[in-house]
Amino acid sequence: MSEKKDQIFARALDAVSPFRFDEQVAQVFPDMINRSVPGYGLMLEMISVITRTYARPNTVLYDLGCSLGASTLAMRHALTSPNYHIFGIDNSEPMIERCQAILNRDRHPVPVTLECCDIESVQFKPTSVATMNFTLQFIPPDRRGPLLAAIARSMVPGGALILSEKLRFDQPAEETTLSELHLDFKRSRGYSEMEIAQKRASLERVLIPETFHAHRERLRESGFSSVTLWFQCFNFCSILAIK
C-alpha cells in the first residue's frame, strides 16, 4: 500500500468542512502528520522505549486513536515475548481498515486486536501502557476528564499512559511565537499558504488544545500520581502519567 502526499488542501475549496477522518485522509495521513506534527518520528521512537519500561506481562496495552497503527507498532516491537495483548481503538472505519492491512504484513508474535469504535464506550481490561497520540484533543473538553478516569482506573500499579497533544499557551508572546514556528515548519515541509490556511479552517472548533497545566491537573485528578512533560516540540508536546 503505496503512501500518498497529502494534497487534501492544495486547491482553493468553495467552502471548507470541519476535519474529518475519513478515506481521503486516511490515504494520506501518514504524510500529513508528518508533515504537520514537529518531532512526530521522534515521538513514536520514545514510545516504544516507554513501553519496554512500563509494559508489564499479562497485561493489556492500548492504542487510543490508532489511526494507522503507528503507535500501536511502536508498542508491539518494544515487547520480546507474546504474553501481552495490545488494542488499537479508532472511530474511523477508514483508519482501522488501512490499519489492519498494516498490520497483517508485521509479523510479530503479540497479538493486536483493532476495534473501529469511540474510546469513550470501551471497557478497559487490566492496562500496563496507553497511549493516545493526538486523540484527546478531538474529544470535547467536558468530556476528557470522565474518559482519562476511566482509563487510571484500569491500570494497574506503575502503569503508564503517553497522552500527545497540541498546546495553546496563556501567554500571548508565547502563543504566537511558538504559533508562528510551527507555521514555518509547514512551510518547510512544502505546504502552501492556502493550504495552511485552510486546513487551520477545516480544524477549528474540530482541535480543540489546551494548556500544559490543564492537562496536569486533569490527569492528576483523574488518578495519575506522576504527571512529566517529557518531550515537546513549539506547540506540541508528550506527557507521561503514572498510575
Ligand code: GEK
The other form holds:
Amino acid sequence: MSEKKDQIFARALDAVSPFRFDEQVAQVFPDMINRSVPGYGLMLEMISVITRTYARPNTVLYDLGCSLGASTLAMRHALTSPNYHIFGIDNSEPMIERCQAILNRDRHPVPVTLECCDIESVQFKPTSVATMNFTLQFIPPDRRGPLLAAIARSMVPGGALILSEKLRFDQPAEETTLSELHLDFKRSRGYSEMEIAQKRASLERVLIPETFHAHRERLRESGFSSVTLWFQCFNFCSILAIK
Ligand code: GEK
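Write the structure block of the form predicted together with the ligand for the protein whose form predicted alone appears above.
Next comes the full complex, and the chain you just saw is listed first.
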C-alpha cells in the first residue's frame, strides 16, 4: 500500500462537512497524522516502552480507535512471548480494512483481532494495557466517564491506560501560545492556510479537547489511582493512568 499525501482540504470547498473517518481519510491517514500531531512518532515509540513495562501474560491489550494500527504494532512489537492477545477496535470500516491488510504483512506471534465496532459497546476482558491514542477526544464529553470506568473495571491491578489527547487550556495566553505553535508546526509540515482553516472548521464539534485537569479528575473518578502526564508537545499530550 503506497503512502498517499493528505490533500483533502487543499482545494476551496463550497461547504466544509463535519470530519469523518471515511475512505478518503483512511487512504492518507499516516501522512495526515504525522503532519498534524507534533511528537506522534515519539509517542508511538514510548507506547512500546510503556507496553513492555505494564503488559502481563495471559491478559488482553486493547488499542481503542486503532485506525491503521500504528499503536497496535507498537504494542505488539514490545511483547516477547505470544501469551497475550491484542484487540484493535475502530468503528470506521475503511480504517479496519486497511489495518487488517497492514497487520497481515506483519509477522509476529502475538495474535491480534480487529473489530469494527463502537468502543462504547466493547465488553472488556481482563486487561493489562489499553491505549487510546487520540480517540477519546472524538467521544461526546458526557460519555467519556462511563467509558473510562468500564476500561478501569476491566483492568488487572497495576494495569495501564495510555491516553493521548489534544488539550485545551483555561489560561487564554497559554491557549493562544500553544495553538499558534501547533499551527506553525502544521505550516512547517507543508499545510497551507486554507488547508489549516478548512480542517479546523471540519473538526469543530467533532474533536472536543479538554484541559489536563479535566482528564486527570475524570480518570481518578473512573477508578485509576495514579494519573501522570508523561508527554506534552504544544497542545498535544499523553497521560499514563494506572489502576
Ligand atoms: C493511531 N490511534 O494512529 N468507536 C470506535 N472508534 C472510534 C470511535 C468510536 N466511538 N470514535 C472515533 N473512532 C490511532 C489514531 S485517530 C486520531 C486514532 C485522529 C476512531 C476513528 O474511526 C479513528 O480511526 C480513530 O478513532 C481516531 O495511534 O485522527 O486524530
